[in-house]
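Presented below, as structure tokens, is a lone chain in the form predicted alone.
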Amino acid sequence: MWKLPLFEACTSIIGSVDSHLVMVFQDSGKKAILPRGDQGNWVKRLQKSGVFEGKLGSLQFIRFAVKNSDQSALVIGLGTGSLLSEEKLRGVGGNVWTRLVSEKANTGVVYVDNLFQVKGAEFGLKNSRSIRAFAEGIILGAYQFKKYKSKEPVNSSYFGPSRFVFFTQNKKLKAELDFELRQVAAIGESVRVTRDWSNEPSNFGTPIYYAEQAKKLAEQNGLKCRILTEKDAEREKMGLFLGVGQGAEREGRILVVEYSPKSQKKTQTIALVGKGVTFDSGGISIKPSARMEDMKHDMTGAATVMGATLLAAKWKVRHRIISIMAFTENMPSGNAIQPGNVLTARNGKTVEVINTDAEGRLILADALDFVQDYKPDAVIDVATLTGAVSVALGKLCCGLLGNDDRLIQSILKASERSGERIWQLPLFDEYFDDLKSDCADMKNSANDSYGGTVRAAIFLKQFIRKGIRWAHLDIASTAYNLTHLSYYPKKGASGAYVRTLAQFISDFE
């Protein structure tokens, strides 16, 4: 397996580096502001020939034609900095490790203090988290699937740079750089989980294949890992969530995975709850063919508790962490569901399938009954689980739900910190009246295209016990093959909303 590149901050470069970046401001007549020392003098050219301004997003790269020497400089445009974001300078790092990749890169130095003392104080960085944008956009976008590939180029060996140095002549700097390029590697770690889990194709992730591996990370990162076979799950009389594996001849594991802080000092429990199914054909209410291969992402809100759980314990966070993850398959078979069947929830709640392709509230429900024994003081579900959510809000955002204001905004404001995009959708009552049932408590489905995502939301909301504080995210049209940010894949698992779950995690109040 391929490995991450690494991030180092240095007050003297120590070693060999083949390629120097340079981050270039515009003024306000938008021209590029030279830096100092030889890094102006290279801009200064560039500048002359008219083939950099140092426009946002602007790449230019130089190869040196010095004799037994293989040294290059990226020069790279920020705009002007009074309109800089932190998202803004993680899509610059995602494309740079793209330019750096196609030029055969090996390793890199970020000449930092370049970017906080500059001419005119509105063009400089403020703060280092701004460096951390950066590299976090690097990072994320060093990924690569081809775990399955028998056949590679003659030059597969090379993957990407695989060194970063930030050079600063600031010690306060360099400790405070120390700190976040670490907070960085452990997010490249943790979102490479995700991508990983959701990209396996669903002949070899199995739901045991997720319980071994979890149990292996649980191990390496000093948590419990705790397994409930389907036995277990009838001794919880789990009906909802055995109802929707029946179908299938590979049998369903529900991971409990849990973080335990050193210091109990202001510890509360957060809950994820996250949605695993392996494969969804939609069961006897089968999906149409096209494009059903990714359905092997279905259990991608699995994939994104694992990731944030793992995240958030190796930035140390205070609070406890309860992750429930509930892996099966949506099959059609002799054995599987049928419209029209009524199953009884964990709750004792009675639910009329109307949709078997409407399975994975069925499955988050019994999972969210489960995880409120651990009395948590908030409970966030995370899945794939309705095409709707795509109609109402396309691929720029995931949908957020949820019964607790403060709890939302919270949520909403982690968001902001990591770039990942929420919006809130309603969450009124008077939407249960279409899930009402002739035979049952309530219908699994409408049937219907109206409100699919907020009524799936409110069949959830029936399984949260009074007081909890709860909020669901349904990350059906962000979970893959995201394109409009250069450091997700451009296809494959994105590993979206780990970074911000995680984030607020350690926000949490």
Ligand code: BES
The other form holds:
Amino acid sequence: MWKLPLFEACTSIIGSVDSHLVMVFQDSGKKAILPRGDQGNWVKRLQKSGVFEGKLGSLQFIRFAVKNSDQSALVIGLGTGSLLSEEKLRGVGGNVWTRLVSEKANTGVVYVDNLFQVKGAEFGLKNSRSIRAFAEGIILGAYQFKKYKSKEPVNSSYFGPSRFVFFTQNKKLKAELDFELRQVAAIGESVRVTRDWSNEPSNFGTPIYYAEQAKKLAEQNGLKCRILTEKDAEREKMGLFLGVGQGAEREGRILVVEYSPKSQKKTQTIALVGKGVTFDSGGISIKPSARMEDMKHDMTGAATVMGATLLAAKWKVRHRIISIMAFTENMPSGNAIQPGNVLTARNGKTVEVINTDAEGRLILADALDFVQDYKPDAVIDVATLTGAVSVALGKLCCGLLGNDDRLIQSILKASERSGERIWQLPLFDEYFDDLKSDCADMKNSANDSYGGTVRAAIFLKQFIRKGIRWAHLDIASTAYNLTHLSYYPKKGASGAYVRTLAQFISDFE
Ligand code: BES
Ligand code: MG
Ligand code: ZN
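Having displayed the form predicted alone, please output the structure of the form predicted together with the named molecule.
Full complex below, order starting with the chain above.
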């Protein structure tokens, strides 16, 4: 079975290693700067040959015929040191993983000493967080989703290196790396949950399936988990949530997962809300058939919330987290809601549903109202809400909107640390005019498609109570098929923003 690779920091190398990972900087575009750990003079010899300059992203694999062992080296170009960033190192990590897999490597040893900045030099890594970013790239790049392949590949026992040793002779650095690598292992496990959930086909990935998975994960990670059935949702008067699921055979579920910190010092409550449409056919306003299969990913908001909650719990953050995941299916049937139907939300407002494909905002509205009963200090919802966000920002970036500038700024700051790109879009209240209904308090969609992402957020804003700080992440652009980065799978779920959200919670003041 495939497993995530293990990371450890060591002051001496124990056990067998078969791949030496040597990172080199480029000196003003001419020659590589040699690490002192290069006993075999591999890099020196490479450098003499003139073919390897240490450009960022360049990799040179060397295989040696060493008596009684099969050793190799991967020389990794880091480019000009002053231009290097954590995000670039993450990218290098993803590429290193791919290369090591194709070379059938089993264990990598990373030489860490001598990579750090020396006084006066323009090259060198800044601190152990740089090494962490490289390790993140490896573990994020290592993901696979092979659950439904009936035939294993020929050499099925090999999935890639199972172990990485970060070698340093500096005890203080080792202790730092121990910490960082533990954080990275938690990232690997949490992002894996988000990706697995998102990739699950909707005939297996039903609301009840995710409820069961969440229960298990909660138990393993010391979290509380409560599951609301549709009956419970009726009692809660969640008319919008129930309306969306009305046409489906499979029942919806609302998951409430709670993390409470051990220490009560300076604790605040952060609420996360995720859209969990296990399949979005569009309902009676049915979608065209081309790429409709991608709509199994329409629960990625909920999957991201689960992953972020797990990661924050594994990191033992000091804030309390309430995570609501609203799972349901959007299906056409004789029982489905019809365009023009009027539904009543949990907060009493009425909505004319003129497009049953604008269903995400409906289930989020009720989930947002529900979570505000907890009196959270900040609310963030995450959803694959509009196709329009990809038109605005492309596939490498999600949209961020909200009612509180300080909250927005701290989310953007977390995104800078994680490297996951987020761009703020304006929340113009005037756009609510486009959602005026003739017969209800509002309609769920406008008559044209201008500013679709902003309009969806304006709709959500109608359900945010006075004084509540709220932000909305539209991840329809980035949830799957994020092809631009080496450490995200080219196809299927990206798992993006799990790290950003956990970082945000961790840094929240
Ligand atoms: N799930 C879709 C949004 C989506 C589109 C996610 C593409 C991922 C990729 C959402 O429910 C939807 O259908 N939105 C409509 C809203 C419109 C009818 C106002 C859209 O974006 O077209
Ligand atoms: Mg839809
Ligand atoms: Zn949807």
